[in-house]
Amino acid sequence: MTPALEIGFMPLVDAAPLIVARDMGFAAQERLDLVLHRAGNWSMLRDLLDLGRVQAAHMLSPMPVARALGLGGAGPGVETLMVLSMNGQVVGVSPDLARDMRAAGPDLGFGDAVATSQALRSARPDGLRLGVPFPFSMHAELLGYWLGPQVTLATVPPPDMAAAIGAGDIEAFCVGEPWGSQAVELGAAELILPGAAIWSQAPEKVLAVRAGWAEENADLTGRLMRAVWRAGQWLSLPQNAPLASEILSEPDRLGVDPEIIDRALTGQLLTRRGGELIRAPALLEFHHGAANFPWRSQAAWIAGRMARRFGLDLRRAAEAAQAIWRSDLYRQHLADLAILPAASSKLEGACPVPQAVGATRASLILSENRFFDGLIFDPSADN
């Protein structure tokens, strides 16, 4: 008989690992059968993973943190098994603040951090509101750590950005696609900045389980990474994209037009309506360079963004949300089918160009990883 798993997930193309999964078979050939609930926010999907409606979920990778450092409320336990995708996310303004931007300065194209937080800034000297699709989000952490303290957030969940934007109760988002592309397509926004712009290598969604769950259920566990594993291979090929907008676009999956979705897994992007598509690189990444490895970096480098907000101690932090990233976990059961590393952990940033690292066979490349500031996190210094 073949074991059924409840997973939850977002609409967003972020999700599509585990769509994927289940829809091109790489669930099946694990005997596995994924039935999946899409949530209407990230709150809920927190509280089917909470009360056992789902065994697994498609989670922002902040949030298993903040439950680990004691924010957002009582539950239980969340682990991170394996990182589902880097960055995704797109930051958005008004087209009235666009408007403002251009009069104040040169044309910034879409990749300049330092540059477009200036024009940001000259526009709107009195502060910005600006909407993220959860408090304990990669898009908070990363605008925060790219704007400062000086922006207000307003949660909105991400389908409902273009809305919000366009009734003016945000001139801003960062959002996950295709939520950003949907916006420009209204006419609601206009595209100014790729989260990677902001950090390289940000691990933006990942696949996270009730504390103990993994150790409970060894070996679905070990089906069902397997089976995302091959599942963001399979994503990772260019070839693949087309069919992958299809089935993202079902009513019951992201429910929007495939030609939109395309533009995240091309790279392609229309940053304002009636404008030409540019590229966008390393807009988001489901394989390539160790994309799915978690590394304990990771967490230590989001645990110290939410120590600061929160005013929690920095070292205790990091020690909590490192031992809930279970680097562990992915090295038992994925160890014939990755290379893996031969650490879980690394400096962030210190990584201006694609880079070989030692590994357990054969040679890891690891993608590029820089912050727009140049910044080089050490997660074993107090930082």
Contents of the next structure:
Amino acid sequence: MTPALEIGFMPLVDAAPLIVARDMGFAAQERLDLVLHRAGNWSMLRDLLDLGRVQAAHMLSPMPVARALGLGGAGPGVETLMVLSMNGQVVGVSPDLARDMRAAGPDLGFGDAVATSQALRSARPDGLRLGVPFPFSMHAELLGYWLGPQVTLATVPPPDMAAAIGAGDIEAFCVGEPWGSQAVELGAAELILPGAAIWSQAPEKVLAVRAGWAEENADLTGRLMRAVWRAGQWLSLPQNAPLASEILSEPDRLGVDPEIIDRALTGQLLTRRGGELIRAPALLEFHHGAANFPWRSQAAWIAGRMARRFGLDLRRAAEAAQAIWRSDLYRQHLADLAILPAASSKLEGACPVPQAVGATRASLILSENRFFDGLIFDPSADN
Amino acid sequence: MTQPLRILVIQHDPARADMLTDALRQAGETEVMVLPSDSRLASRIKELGPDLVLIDLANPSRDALEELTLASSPADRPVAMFVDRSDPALTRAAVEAGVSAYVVDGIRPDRIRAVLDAALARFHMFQKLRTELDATRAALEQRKIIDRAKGVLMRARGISEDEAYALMRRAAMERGRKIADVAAAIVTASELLQ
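Mind giving me the form predicted in complex with its partner chain, seeing as the form predicted on its own was just shown?
Full complex below, order starting with the chain above.
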């Protein structure tokens, strides 16, 4: 009998590895039946996992870290099995703010984080209210890192982002696709920066389970991880983008036009309505450059940002976060499929060009990894 | 006589909101307010100050409520959820875990007040625990200050611990102040004199 696993996801393009794992038969290939549940909000997804209603969930990478740090309420521990996607966030502003930014300076292009932050600051010197999907999200951490603590962050659910900026509740946002493009389509926003311009290798979504579940269900865990890994590999092939967009557009998946989903999957964005498609490199990555490997240094970076934001001890936070980032399970279950890096932690931001690193077999090329300000994060130091 | 319970229902579908409002009103001493789901939720809730917030489990704006809870002020209020379909296992597990109270859609009006009262009671119990914990912490702090003040007096006047405490108690009584305040003044003064 094929065992069934209940999985929760939020309607976002980066849920694609889970949806594709089911719909393209990668789960069936592992003799696994995935039952997908679309959640209406991130808190619900977290509760469903806590209560055992789903066994695994698509989560914002800072959510398991928040739990490990005791932020946002108590509950059972949550662990990160693998990274589902890198990057994928876009920053958008209201048409009014976009006009004021243009009035202040030349065309910024789409990717210059330093010039864009200066333009934002000079257009809105008194501060800015920005929407993010959840208090514990890479969006909140990236914006805090990029713009400093002066900006006001407001929680706005991704599907509501266009309405919130249209109503003037917020003047800017950072959100995952397709909701940035959806806002562009409705004429509510212009996109000014991809998240990748702030950190070119930001782990965005992870596959999370309750602590201890993976050990109790080692065989199932392996099948699930392999199915999701193969789905990511399939998604990385450009010729599969149209079919992937169709699958994701189904009403019980994202329920958004395939044409809009296509933009994130092909890395070609429309930054404003009626404008031209522009290429946004590294917009969203599911596979290349060991994208799925849960580097402990990623957990340490997230924990460090959160510890600053909430006034926690830096070192203790980093240790707690790294303990639930299960690179050991990744090595155990994906040894036959993926090329595994020799180390489980690395300097983040220290890779200005793609770089070969030590690996289990053949060679592994890591993607460009840099922060907009050129800083290097060393997880073994007190950053 | 019980105080009317001020309940805020967050529901953008007017038909569902009406249904729930009717059920709540039938349930008795209840003042019901309805807000559509929207991004200004946090500030609206602060303005209205309801005793309890009722929101869909799957409602996107629930994440905005989480932000409110994170700000974790004493003005925190319980949030109950209602779920679309009856999922007894999920509901029971949720209530047992104390995450929130889950109100199943279509619940009989005569049952709803009991469920909401249970949600409130649970919330007040947690809040009481938290208040007690804060009080215990404060008491510990006071003890530490009183001990330090005793030490200061014992050294300065060459007296025993009991005598030092009696001295502080007398000073407090004469001035109509708390011993902890007198102790804090002694500690502050001794730090200045060092």
